[in-house]
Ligand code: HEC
Amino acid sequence: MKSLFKAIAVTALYAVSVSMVSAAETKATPKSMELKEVDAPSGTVSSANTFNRLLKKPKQKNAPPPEDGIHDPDNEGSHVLQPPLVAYEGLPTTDFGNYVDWVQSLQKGFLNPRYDRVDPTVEALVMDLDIVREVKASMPDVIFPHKPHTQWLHCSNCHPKIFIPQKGANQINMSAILLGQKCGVCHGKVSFPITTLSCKKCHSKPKPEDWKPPLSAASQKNPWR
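The structure of the preceding chain alone is requested, in the form predicted alone.
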């Protein structure tokens, strides 16, 4: 009986000592560790997505270069550029990005990009080659068309700094793209952004009718599945 009372007394003493330590730690907690409520401004992107520049909606549709958040307002050349609302007039439209369908503009002859900055007689090296990237998830596979890209750009714009021209050498995922890497280097700034409206622009090859999601490595190695 005495041992029982002794155990109860020890337990009670331990509980009191723990509560005293906790109270002391609470008082000693530095202000930097205290949680504070932050009121998010209305109409802005939530704090969970502030890292993602592609989710921020522009304040003004096709703003002048010095005000669009992309061009340097302190650069005199930004003020010389033609305002988009004037330059884009009459071009085929789309529902996202800067609201211009640039591929249709090329195909219909509205635009004729100069391949060399100095010499206007240099002919473009246009590559009509589609690259298919299989997607492991149920989304349609991605078709990357070289033709509309090489009508605008020289190969050195993308290779090898952004994309290594070798099969299997480029790991691409949506997280990297949304962070402005890989395809996101251009898409979201100078080309159409990554939105729910533009998914099918890249994910354009449907899965085969007999397609099944691949098993994970863990499932393949598990003999009891």
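Could you switch over to the form predicted together with ligand HEC, since the one displayed so far is the form predicted alone?
What follows is just the one chain, with no partners and no other molecules.
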């Protein structure tokens, strides 16, 4: 009896969440739903078993404002806004974020954004200092380069609120970053995002040849090892 109810409960939970999620899909992406129906051979595959249950890819890279889902096409101003691809013409590209390499664009002189609100001749206060952070995992170590940062930002944007300006004084790890703290205050929001394709932008210093991942305590004590 108990397990029967449990089974009903689990099914109900599943059915409700699936119907809610697919409702969201139908509402927001009618086009991709059509595609999925064509994918399924004869309508025998349940809609719960679409190939990608959770992966959602953007429909269009750098969509023009009226078609991007955030700007209201009924607002006349939306049609006056510049489509990003027009502005990005000729800029070095990347595979994530805005799909523009902002650092190269600036360093190669394709862009010259003002460092002062009114005076276009003010030069940025640039500091060239790399900070290496050893990573306690198999990922390559992290190099934090001050140069590209100070070309865009001011010291006070980071020091002392986000980082104490002292090597090693800050505890940083990947989950803090993904929660929007430390490097994640900017990366994943405005500066390049955190995706499989971008890990190596930060994790850029290869580990020494003889590096091995440390064994966990549980593994060292494991009698079955």
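Positions refer to the first chain, counted from 1. Between two forms, the rigid core is the largest collection of C-alphas that superpose within 1.5 Å. As the structure is a computational prediction, the values presented were derived from the model and not from experiment.
Yes/no, Trp152 Cα shift of 2 Å or more between these two forms with rigid core fixed: No.
Core-aligned C-alpha movement of Pro65 between these two forms, 2 Å or more: Comparing forms between these two forms, the Pro65 CA shifts at least 2 Å.
Displaced residue check between these two forms: Pro113, CA, 2 Å or over, core reference: Where the cores coincide, Pro113 still shows a C-alpha shift between these two forms that is 2 Å or more.
Core superposition result - C-alpha of Lys212, shift between these two forms, Å: C-alpha shift for Lys212: 3.2 Å.
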